[in-house]
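Just one chain follows, in the form predicted on its own, and it is written as structure tokens.
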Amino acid sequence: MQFNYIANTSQPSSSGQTIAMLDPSDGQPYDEIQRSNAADIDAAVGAARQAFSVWSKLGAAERGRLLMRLSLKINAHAQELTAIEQRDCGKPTKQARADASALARYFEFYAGACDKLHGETIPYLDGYSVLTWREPHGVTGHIVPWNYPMQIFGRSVGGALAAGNVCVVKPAEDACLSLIRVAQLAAEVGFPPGVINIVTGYGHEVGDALARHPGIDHISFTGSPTVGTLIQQVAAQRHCPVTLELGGKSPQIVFADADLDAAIPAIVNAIVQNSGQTCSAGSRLLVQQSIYEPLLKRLGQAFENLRVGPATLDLDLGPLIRQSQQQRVWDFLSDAQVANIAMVAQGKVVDEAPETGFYQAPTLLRDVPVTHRLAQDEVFGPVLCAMSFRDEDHAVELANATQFGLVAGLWTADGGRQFRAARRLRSGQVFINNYGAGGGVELPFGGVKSSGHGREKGFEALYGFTTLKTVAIRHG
């Protein structure tokens, strides 16, 4: 059984209730977490507020040294964390290993950033000196989703700690075991009690209590637009700032002059990585008419070669996180059949996959109408929807024709078009002749429109985890 981790100690929930953890590869329970409630959040916030008086007195360089020690500790326990994440989330080994590596890199990056968060001086009236300070909010709340627990913990909590905040974290009830372990590792390398606190449970009980708690000074949320709206409404009641990353319906735009040998592997990976359960998944494929048929033929062959199975087999895809997510994907594909949307190709679930696991074969659909829900809503599964466009204007029109604006991929050799289209795409990130740029932790990440606001990753994230204070001094 797993416990909450508050003030560097393992603690049972005040409710005395637990939640079963299911292995997505076979659908069977293998562990339990605490079903916490508002009382547990209150205890965690209290521990964090006490810790802030300690953490805030540490020099920036000393905070950086602690973050670096944690990065090194994560690397030393990478195999353990990989195994935890693999079973908890159903990730193939290579994906879980990459997530552990990314987690270590986030803390390494933010370790180096701690003593480089500078203010500035501002020219003003004669006889005055004006300067600005970047100050931490205090106690930050972090609601972390189930698709990339370690990565999102690293980019969110790492940035908050570097800026001088202390953290209360509510992981998803489906996948939280790796974060409990990371908090334990932080204690082992010398983090003061209460700097990192983990409270598990359901969103409507624990997440709601965290968002409402008057002791939380900033909230970072990654999840659905619907829940993001609720979080923002609750936070607004007490004027608590929020950072929201709320998903996407990201286009891959392929022009006739694109290098298809480079584009095709990236397009496939962008929809099958983590079984399509990725906010930045390239789920819409927009292809110029003259190459539409040949590109679909090549992609269809690539999809047919994809294999899905238990996480330990380390295939192209693992299972979806839970049965309800599997049913969601099935419902989208059923709608496609009703609308006579043609399937180009589909991968294969291997015979070794237990029937009780939550598997879905990757699916390539063609000629998806731009107004259909498959082209508008986030499936969060390995379903790629293709459609054709006439010219640059039409491509941009289709790319912008959703409520989301998180990421866009643009494939073209035309340098002028690269910049023109990138300017016109309503998206937080545009990747040109690549997709994801290796997932670099240095690259600011966030969206526009219903994809949210604020930025995580990179140095830009530190600004969101601070407040700006202006100091004006009149001389003598």
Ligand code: NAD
The other form holds:
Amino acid sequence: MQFNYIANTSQPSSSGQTIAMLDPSDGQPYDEIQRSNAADIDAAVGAARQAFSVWSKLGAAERGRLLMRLSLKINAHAQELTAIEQRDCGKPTKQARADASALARYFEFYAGACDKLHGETIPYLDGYSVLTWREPHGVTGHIVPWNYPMQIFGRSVGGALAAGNVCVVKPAEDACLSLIRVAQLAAEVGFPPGVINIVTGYGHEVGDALARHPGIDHISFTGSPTVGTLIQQVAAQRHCPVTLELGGKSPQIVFADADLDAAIPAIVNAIVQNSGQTCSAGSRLLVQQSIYEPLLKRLGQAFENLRVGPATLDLDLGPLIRQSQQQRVWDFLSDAQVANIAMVAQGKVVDEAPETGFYQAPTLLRDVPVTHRLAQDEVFGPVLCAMSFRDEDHAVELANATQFGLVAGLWTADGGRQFRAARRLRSGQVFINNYGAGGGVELPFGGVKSSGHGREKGFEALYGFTTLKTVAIRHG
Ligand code: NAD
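Now show me the form predicted in complex with the named molecule; what you just gave was the form predicted on its own.
Full assembly next; the chain just shown is listed first.
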């Protein structure tokens, strides 16, 4: 049984109710979390408010030291955290391990950033000095999805703490055990009570209560566009600032002059990583006509070699998170059949995969019409939709033809085209001849259009987690 973690203590929900946690690899319950409610959020916000006076007086260098201690502690517990995340989310070992090291790296990065967040002095009227202070919002609320709990906690909570805020975190009901453990580790390395609080439960209950709570001074939401809209509406009623990190339908644009040996593994990885349950999944493949057939042939071979199975087998893909997510992918694929969209190739679910697990073979579809929902909506599963383009203008037009704007991958050797196209692509990130290599902890990340607004990751995140105060002094 897992408990909320408020003011450095494990606490049951006042509801007295729990939610069963299922292992996506076999669909069986293996633990329980608290089904929290508004009263629990109130307790967490109260603890955080008390902690804010302590945390904000610590000094930036001391905050940085604590963040660094947590980073080291996470590294020391990487195996344990990997195992927790693997079972909770159904991640292959290499993915869960990468997520644990990314979490440590976020705290390392933000540890070093704490005492480098400066204000400015501004030339003004004679006899005046004007300066700006970057001040923390206070108590920040963080609503986290299930696809990368540790990574999203690291980038969001790491940045908020570095900027001097204290945090109330609502992880996803499907996967949250690693975050409860990280909060305990933070207490062990000396984080004052109330600086990191974790309250578990359903989104429409405890997530909604968090977004509405008048003691929350900023909301960082990572999740679906639908819920992002609800959060922003609720927050608008009390003018609470919001950062929204939402979904994507990111294009991989391959020109005839691209280095295909470099592009193919990156294209495959961008859609099968985490079984396609990645906001930045490269889920649309736009290929110049002259190389469309040969590229699909090579990709088809790569897809046929992909294997899906239980998380601990550490294959190319693990299961999807839950049955409803599996059903969602099936619905998209049966829509493809109805629309006569042809399948190029599919990977295989291995025999060892229990029938009760939530498996889906990776699938490559071709000639997907740009207006079809497979080319427009987020599947959030391992389904890659290919279509061809004539020239640069056509490629940019297709790439921009969805409601989303998170990432675009651009594969071309032509330097002029790299810059021209990158300028015209409506997305928060453009990766040229790579696709998200290296994790990008240092790189600002976020979307435009329905992919959200505001930036997390990198130093840029610290601006969003602070508010600017201008101080004008007349000194004669
Ligand atoms: P979701 O929106 O259903 O849930 C996200 C979180 O919001 C969960 O913690 C959930 O409990 C909570 N929630 C649900 N309803 C709520 C409500 N009414 N009020 C407050 N909170 C509520 O999304 P999901 O299915 O967990 O995650 C998948 C989505 O997240 C995809 O669209 C994906 O692209 C997106 N995502 C985006 C990024 C990014 O950085 N842009 C990163 C990861 C995931």
